[in-house]
Structure formats: C-alpha cells, structure tokens
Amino acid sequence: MFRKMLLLGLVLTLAAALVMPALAQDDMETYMLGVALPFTGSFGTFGQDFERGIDLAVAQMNAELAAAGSAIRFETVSADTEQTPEGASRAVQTIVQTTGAQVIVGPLTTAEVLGAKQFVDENGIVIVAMASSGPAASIPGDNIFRVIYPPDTFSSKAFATIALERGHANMVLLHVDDAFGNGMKEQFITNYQAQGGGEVATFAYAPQSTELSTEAAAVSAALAGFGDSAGFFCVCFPGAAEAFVQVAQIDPILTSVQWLGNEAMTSDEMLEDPGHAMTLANADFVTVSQSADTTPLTPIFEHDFVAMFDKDPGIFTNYAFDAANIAMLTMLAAGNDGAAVKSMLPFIANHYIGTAVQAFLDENGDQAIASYGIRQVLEDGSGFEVIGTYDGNNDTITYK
C-alpha cells in the first residue's frame, strides 16, 4: 500500500510537470520542520506514532505543493527529547543548530515544553505543541503555541464533578511530580473543594519511576483512613501507571474503590495484561480525555494513515498531524522565519479545522475550545467506551 502511495505521489508530480514550467533545482527551496518528541522511555510509543502523523502531513503537503508547481518543499528532522525537560532542551537546540529550523513540532509533555522554552524564546524559534496541557505553560507572548489540546484548567473541572457525582466525600490523588502532574493536582483540588468536596490526600512520584510499591502502600493507607466514601485519582504516565496497577491488583483497599485517571492511562498497553485490564474494569475506571468530536477530516486521516503505515493511528496521533499542518500552513504564509511565523500562527490556527475540533487560540497561545470524551473501561476489560462528553466552555457533562 505504501508503494501505491509513492506511485500516486510520482503521478501527481509528473502531471504537474506537464502543465507547469519545469523548476530548476536551484529554484527549489526547502523548509526544515523540526520534530522534538520522546522516542524512548514510557512515552516512546506515543512519540513514534506522533512522528508518523507528522510524516503523513508532510508527505501530503509536499505532494500538493508539487502538483501546484510550488518551489517549496518541507523536510523533517527529528530528535529524541528522552521525556525530560533537559532532553527536550537538547533536542530542540540540536535541531536548530544543525539545520537552522525555525519551527519545531512538539515536544509532548508540559515539562518538556517548559524545558525548551528559554532557548526558543531567546532565539526566535517557534514551538507548535500538540498535547501539552499543564497550566504552567499558559504564558502570554512567548514562542510556544499549544494548538490542539486545551489546558487542564478545563479537564480538572470535569474530574472534580465526576468524583462528586460518584459520592466521593474525600479523594486520594497520586501524581507525577512535574509541571503537568503538579498543575493537575492543584487544579483538581481547587475545583473539587469549590464544589463541596472534602480533603484530598496527595502523593507524588518521580517522573522516571517504574516501581511504585511504596506509593501504592501510601495511597492504600490513605484510602483506608478516609473510609468507604473515598475515591482514587491517578495522574500518571503510562509506565508508572502500569507499575502502580501491577501492585494495586493484589491490594484489598485499592481494588475496592473507584478510580479516575488521566488520558495517558488509556493506552493500548494498559489493557494488554489481563490482570491490569480487570483491575481497571472492577474499579469502574473513568478518564476525561481527547475530544469525542469528529469532523469530515477524521475518517480521511485514519484511512490515509493506515494506507501509509499499515497500522491504526494511536491516541492523539491526529493531533500531531494537525499541529504539523498548522505549522506548515503558517510557514507557507509567513515564510521560513521564526518571528514572522510567531506573528502569523494565531491567525492561521484560528482558521484551521482539523481532525477533531477547530483550533482557536486564547491570549496564551493555547487551544481555547475544550471538548472532551468521558471514557470508561468495558466490563470485560477489552477496551474503552465513550460514556459521555464534557464541554469545558460551558462546564457541562452530558452522558449517553
């Protein structure tokens, strides 16, 4: 199938050559598009899939540019952020210093985005992030645009409402100790207690931890202290979440309460282990995650992704595809210049309808349209189903 895609691209290019004046090699101009993502670590599968989404966007854009007779082509250069702030800073600097790229798609997490922030702000480089959501990166006037996934100021309200709807008079929260996890903790506590919730016991784990037996014991003890009305909220990255569930599945307290969790816990790997799957199913695990909305572009993206890579796109991969398109469309309008791209990108983003929702940026350069799906593990642990939606712009949950 990939061969057919290549042949189609050749046909389009040859057809354009018949109707357009031939472009000399010297007339061609290459725009470098940086890709800074975690290709290793617990988010490695996310980063690898996101890169495929970006590659699809670039291949399609280049085919269209060739058919139109344009002299511009896009080329990507990638670097591994290693899922750390320091790694993200190194990755972005390496891309810029070795290729002169002015625009970077990524990084993934808020901690990584903030790790690269000083360099991009000082050097006029633009970051177009697809899934960073921590409020700590909601900063007006900087060079960071988070164009698809909205800040957690919205989803935290939904989590708080669901916890109270479930009758949880108190909560125990485990979170990754980084900008994303700390931000979600603070936002959740504020919203939960503002709506009448009680005490929230919190426990943090180091971002690179893959052994959480100590944290699991502490969470279990806190739940036992609160009694039957308590609930559990895990703000965890995939590797740590799997490690926690591994311990939790044999804990009588942790297996007797209802769980909430962030969208990273909905990865396919979470349900590959039957014990993990049934632990989440028995906990009535619910997450507030990516938009449940679709546009006419959604099935087209999914079809094209499968045709190019012979696999289904993973969660959020379409957001990487959309972020790359916003970056390239802005570069085509403003040129291959960081300052011009920074000035033009909000206008382009605000007129872009992607594979899930329309992009529309607030004064911080963050996605302002907050539309989420509420997902629950199926009773047999085989997958997740959408049981409702949350509209963050009017703070409304609607169940099916």
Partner chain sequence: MPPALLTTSLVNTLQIGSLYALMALGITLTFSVMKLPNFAHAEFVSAGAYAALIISLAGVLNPLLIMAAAFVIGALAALLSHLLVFKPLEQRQVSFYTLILASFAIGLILRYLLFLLADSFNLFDLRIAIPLRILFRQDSLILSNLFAWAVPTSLLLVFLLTLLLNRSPLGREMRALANNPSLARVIGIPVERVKNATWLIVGGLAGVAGALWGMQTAVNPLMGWAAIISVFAAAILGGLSSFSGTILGAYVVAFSENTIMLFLNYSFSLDLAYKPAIPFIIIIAVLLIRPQGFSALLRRGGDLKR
The other form holds:
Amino acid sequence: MFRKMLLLGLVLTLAAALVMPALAQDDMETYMLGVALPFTGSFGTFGQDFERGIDLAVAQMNAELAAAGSAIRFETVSADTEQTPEGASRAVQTIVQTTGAQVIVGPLTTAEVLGAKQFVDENGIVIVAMASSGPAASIPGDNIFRVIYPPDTFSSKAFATIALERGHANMVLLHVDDAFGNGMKEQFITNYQAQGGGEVATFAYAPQSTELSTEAAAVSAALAGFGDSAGFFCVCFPGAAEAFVQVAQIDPILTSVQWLGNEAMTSDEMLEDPGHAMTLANADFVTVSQSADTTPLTPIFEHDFVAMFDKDPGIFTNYAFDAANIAMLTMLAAGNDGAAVKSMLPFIANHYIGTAVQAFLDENGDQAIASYGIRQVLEDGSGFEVIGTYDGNNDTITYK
Amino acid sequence: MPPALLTTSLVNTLQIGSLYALMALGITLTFSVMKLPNFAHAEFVSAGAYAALIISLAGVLNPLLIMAAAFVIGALAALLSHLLVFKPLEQRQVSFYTLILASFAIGLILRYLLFLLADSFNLFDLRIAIPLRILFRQDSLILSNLFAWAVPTSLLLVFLLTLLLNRSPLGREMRALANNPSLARVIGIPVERVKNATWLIVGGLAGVAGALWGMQTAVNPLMGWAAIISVFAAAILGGLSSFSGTILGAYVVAFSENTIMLFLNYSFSLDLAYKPAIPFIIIIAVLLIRPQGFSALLRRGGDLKR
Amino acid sequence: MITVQNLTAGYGKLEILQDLSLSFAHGQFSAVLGPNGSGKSTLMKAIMGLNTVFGGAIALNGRELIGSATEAISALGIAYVPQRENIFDELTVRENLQLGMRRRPREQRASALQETLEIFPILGRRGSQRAGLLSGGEHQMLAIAIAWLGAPTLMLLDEPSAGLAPAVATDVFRSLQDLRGRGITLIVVEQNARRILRYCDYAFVLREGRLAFEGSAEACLQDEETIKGYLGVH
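Would you generate the structure of this protein in the form predicted together with the partner chain, following the form predicted alone above?
Zooming out: every chain and molecule, the one shown earlier first.
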C-alpha cells in the first residue's frame, strides 16, 4: 500500500512539475535569443566565457522585466560553431530552424560570421557579433552588425605605427589563413608602407594547425634575411599562438627581435608557461586590442560577473555582454521580428552606453568608435599592463 | 634555400617524423592484425596527451613517468574501444565499412569526452610543463631537450616493437593472425587474447606519441585529430602493412611537410598554409600510382604484408 | 569413431549434402571421392562447423559436434587442412611449425618438432625461408605438418594434391600414409581417385550429395562401374 501511495505521489509530482510552468507562463511571451559561438576548438574557452557574459545580460534583463511586470522574457539557445565557417552556418541554421529565433548573438571570428552570412541574409535573421573585426565583413545593408569592436582597418594602423616607432625597417608577418588573418595582413602592409615602412614578408598558416615548427623556421629565416632592424608581427589564433611560441623560444633569431601580435598571445595559458612568458617578455611583446576605456557600466559588469560565476571575465567577454544587451533592447523596441530588429538596431546601439566604450555604428553596421587598449607584457612575464590607448578615429596613440 | 633554414627544417623533419612513426605504426598494426583502418587512433593520441598533461600538472615532471602514464591511458582507451565496440561488432560480422564508421564514432565520443574534461578543468591549449632547453648548438644546428626525448624514445619504441613482433611468441601470433586469421583460429591461437594485447600495444604507443606531441605543441582535444591525416599518409605510404615502410613513410611525410614545404615557400613563394594539403596529396598519389606503398620495396620477414 | 547421420548441409540456403549417413573408422586413412559439386568439401566443412547444417548429426566418439564453434571442434583433436590459405605464407617455415605446436605442452615440443622433420625432411632445410616461397609440394607438406603438430587424433584434408605434379602428389600421399602409421585417423577429400586409392585404406564416393559407394580401397579400384561412372577416368 505504502509503495502504491509513493508511486502515486511521484506521478502526481511529476505531472504537476510538467504542468505548472506551462500554467505560469500561459500569458508570457518568450523571445528566443540565439547564441552561436565556438565552444570547441582552440577558441572554445573564449566561446564559453562569452556565453557566460550573455547569460549574465539575459538574467539581468529578465529580472528587470519581471520587476516591471512585463510579460516578455528572454531565453537563450546556443549552438557550437566549431570555429569553422561551415560550422557557424550549421549552428545558426540549427538555432533558427529549431526555435524560430530571429536574432543571433555571435559568432566569434570573421570567418565564422561570413560563413553564416548567406543564411541570415536570405532568411531575414540578424547577427550581432561581439569580436569579429576582419574588414571582409564590412558590408553595407546586410544583416550583420558588429557592435562594439571596430574593424581592423583601425588597429592595423596602430600596429603599423608602433612597428615604425620601434624602428622596424622591415617586418615579418605570420598570420592565420582566414578572413581575419588575411584582412589584417593586407591592412597592415598598406598602413605600414604608407607611413614609410619597408618590405613585409608574410607567411600564412592553415587555421586548424596545431604544430608550427615549419612556420617558425620560415619566419626565422625571413627575419635573418632582413637583418637587425626587422620586427615580427603574429596574427594567430589561440592554440596556434602557444604552439608557435613553443618552437620559437629556442630560435636564436626569433628570440632576439621585438614582437607585435593580436590578443591570442595574451591568454592566461600563455603566461602560465614560464618559457613562453619569458619569450614574450624578451620580445617586448605588445598588442593592440580590447579598449582600455571605462564607462559607468564597467565596474558594475565586473562585479556582477564575478558574483554570478565566481571568476573574472576573460578578454572581450564584456563585449559579448554588450552585444547581448543591444540585441535584447532592440527586440524589446522592435518586437521579435528579424526585419524590424535589422531596421532599428543601429538606433538602439547608438544609444547604448557599453561596458568599455559606447556603440556607434557606421554604414556597414560596424562599430565606428575605434577605441583600443595597447598592452605590453610585464618585464617578468607575469602579466600584461596597459601602456597606452589608441584612438582610431583620430589615429592617435597616447602612452601613459 | 639558406643553410640555416635547411638545417632547422631537417631537425624538425627528424623530430616530427619520429612522432608520426610512433603514431603510424599503431595504424599499420591495427590494420594488419584487425583489418581495421582505425580513425579513433587520433583520440588515443589525444587521450595519452591529456594523461601526460594531467600527471604533469600534478607535479610529476619526469618525462619517463609522464610517458608511462600516457602509455597506460592510451592502452586502456584502445582496449576499451575494442571490448565495448569493435569486438561486439565483429561478432555480428558487420562489414568493413561499418567498422570504419564505428572507429569514427569512437573517435568522436572520445574527443568530446576530452572536451568535457578540458572544459571542466580548463585544460585547453596547455603544454606539458617540461621546460624547453637547448642541449646542443653548433651554428644553426640547434637540438633541444625535447628533440633528445622525442627522437630516441620513438626509435627505441619502434625497435622494441619490431623485436616483439619478430622475436617473441606473442609477436609471432600477432603476425600469424594478420597473415591468416582463419588458420590462426584453427590451430588454437588464442585470437581474442592476441587482439587484446595488440590493442594495448597500439593504444600505448599512441599515448606515448601524444605525450611527446604535447611537449612539442599544446594539448587540446583536437590535437590527435589534427595530426591523423599526416599519420595515415605515413601508414598508407607503408602500404598499411609494412613496418619499415611505415617508418620510412613517416619521415617522408615529415620531410615533405617541413623541408619540401619550406623549399617551395622559399623558392616559389608557395603559401605555408598549403602544408595541410601535403598529406592528402601523398595519399592520393600513393593510391593512384603505387597502392602498395613502400611495402613491396622493403619486404622482409618482419613485415605484415599479406 | 566419427559418425555422420542423416546429414543435410550446404551454404546459406543451398542444400548440397542430402540426408547423408556414413562413418569413419578409427586409425584408418579414408578417402572421400566424387566429381565436382558432389559435396565432398561440404562434408568436411560441416564436420568443422564452417557452413550451414540443416539437419542430422555428426558425432566424434559419441560426442555431438554440430553447434560447436570451429575452435572448440579443433580443440577436440580434429585438425583441418583446407585446400587454400592453409599456411602462414608471410612467416618463415620455422615460425609456421612453432605456431602449429600451440596446443602441445611445452615439454613435448622439441620431440614433436624433431619427429615432424623426420616425416618432412625438406621442411628442415627450408627453416628460415618465407613459407610463401615454398614450391607447391613443400607448401602442402608444411600445411600437413602444421596440422600434425597440433597433436590431433583426426585430420581432415581438402584436396592436398590439387595443382601438384603427379610425382609430388605421390610424395604427399606417402607422407600421409606415414602419418597414419603413427596412429592418426585421416580423412582426405580427393578428385584424383586412382592415385589416392593406392595409398588409402577405405573410400567413400559421393554423388550429388548422396553416398554412392563405400568399401575398401581395393574394392573401389576394382569396381569399374564406380570408377567410370562417378569418378571419371584418370
């Protein structure tokens, strides 16, 4: 008898659990927010951290909506882009076709954004990317918005200027062979040579590479060919960046020149390895990336993130938070409809304060405010410090 | 091509070729003894690399102990794949293609288990913390301590494996099973035990290769998969059956990816990003021109060619 | 010693042996003869559990074999030498012989090997050669030697003379006779009736899956009707 009662109780509880939310949400309206990010691959840690930033934004928004008595709630649905253009296209399609989401936050790299472009343009879906910066995706009138991080047309100028300030008569550039790497290469060569720089020897590596000894040998030989005044610029993905430093650290040429590089070289993993950290320190490694500016939102975001996840936000995670907020605010204003969101997003973005820098979109739907932080590795390799800022709109570097 | 570049590329060829050889021998062994082109081999490599990484993070920095841990985990991964998947499938007498698909499936499952592990403990792109040092330097010839570990370890293991295959009863039974499975059964060779032993050896070698590979680059769940095409190219060059051919194949692939690639880049400005295409070109060329690879050239008693 | 009763067997759905009953006596060298497709090899494979049995029984000293796995059947002391792929052609002759002794206790191996080399002296001279490089006759002798080394009480051979020159085939049959003298039961499937009948003790002739004749080798040789009608003239 007792067993039967227990079973009955269990069944009823289960039934109630299934029915209750349906009852409670009866007159609620759910807006789906798609999240397409690389959760696997060498950008996996970035993707996971970005998703935390997005989850924080959604949790805060839902709490405010509930407090205000609104019937609208946001729900996220995420899919892995596998860090490839095809994977990004698949991820976005999966999200749209299974949930009807009209707005997607992500993907991460420019190659992924371009991979998903055809599908979103044809189906009226809006993409709000947080960190893609390759100029190849600067296209007017399409459904892609890159709201906080400006295109590399700006940062490449800063890299070129710093290279010349450091007295590099020639440069050797190693870059990932994708939309981001190729875009940065072209922009850098143009800007470097326009400012009086000499020759730039470039080497591309395949995006999935995890072993870069061949590339390091080629870079080393090219640097040796240029002589003392040459500098090295690495435009790599995480994983490849570590693999490169691993083999570069015993190369006599690569360890005797100064390095520039993108943010992949600034990961925590990189500095955890003493050999890598010292290699970067000896190379006076400098990067131009995420803005070092602050707004009233900056400390609030950092505090709330730590409170929710018990860890510090990684690089660009606040940009993912901002992108999610811009997407949600636009949906609240325009409704859960791709065409309306596309039409209204620039207006909303341009009125969004941001966790580091305010958004202001150009005719391509890209961030027009070019605010960067310039960071250099500490002499003991224990971390990075902000040594200056770069204002891309006025092309001025300000050192602290 | 400047002499310094040539020297460096040859050192890389030797170092990477040795690691390819260690991985490719396992492919050849599974193909010969089990008649299975095992794509999950890539994940045995990754599993070994993670075992090595984790034990090194726990403070063990003796390369021998690190490699031993990698051997054990790689061997276990291989044995479990056999016992849980391949063996039941073979008992159902599924086709060759089903087994290939199953090996892909096992690889995917293992890979994403490693992703789960890496995600839970934030183990992406870490390196097995053996500091890199220069052991020998003469002009542009630089040999690191990793070179001193990778090359002799690989050569020693290859030598021991050859010895085991050619001089021990177990090796004789493995070759017999590879050569004529039905006769092996009839004369009472304990086929399942020999297969289990083969899987342990195959997985163990893959694990050690993973540990050495993880000292060379960074450890992530995709590392084995990233190397597998080059490794298969080496095994196919060996005709998927010849040991000496596989070892030669491994060095040919590494030489093509390093020295030839750099030569083409230096002399004809061919983009280094084409490097991943090299193993594919080798595979297609071998299959079109000489499907038996090097095996017929190097035929010896120790080979497994049918 | 081995009795076959009402056996119907074949491959897949195809029935080749039809309700066949016969029995092989202990210590005898029996030949199973018949034209192509008469079911000779099917009978051997049925004994070894290598094909489909639709009905009937096969017993070794009263112990039922049908339903057992090939390995279990060979573990009972039945050695089978198939027509092809009956040696490890990539291994050396010596390794082949060593593998053949897998079932023998360690202490017997040296003497067993010595005895084998007495029966097949040529194999001793070819020890370090790759087995695939042996001549046809040497190849068959190696196959028989491997089977013999497993210490069987019964050996089944499927056309050991196929493709051999007449003189070489005679050598093979002589060595089989020698093995019989050492106390083993032999069942040999043959196409070439006349030659084997000079060496074996007893003969069965199959035709279209049924037993057409049985009797001593001598009786068989003298039975003109059987020879001409079923076996063809050789």
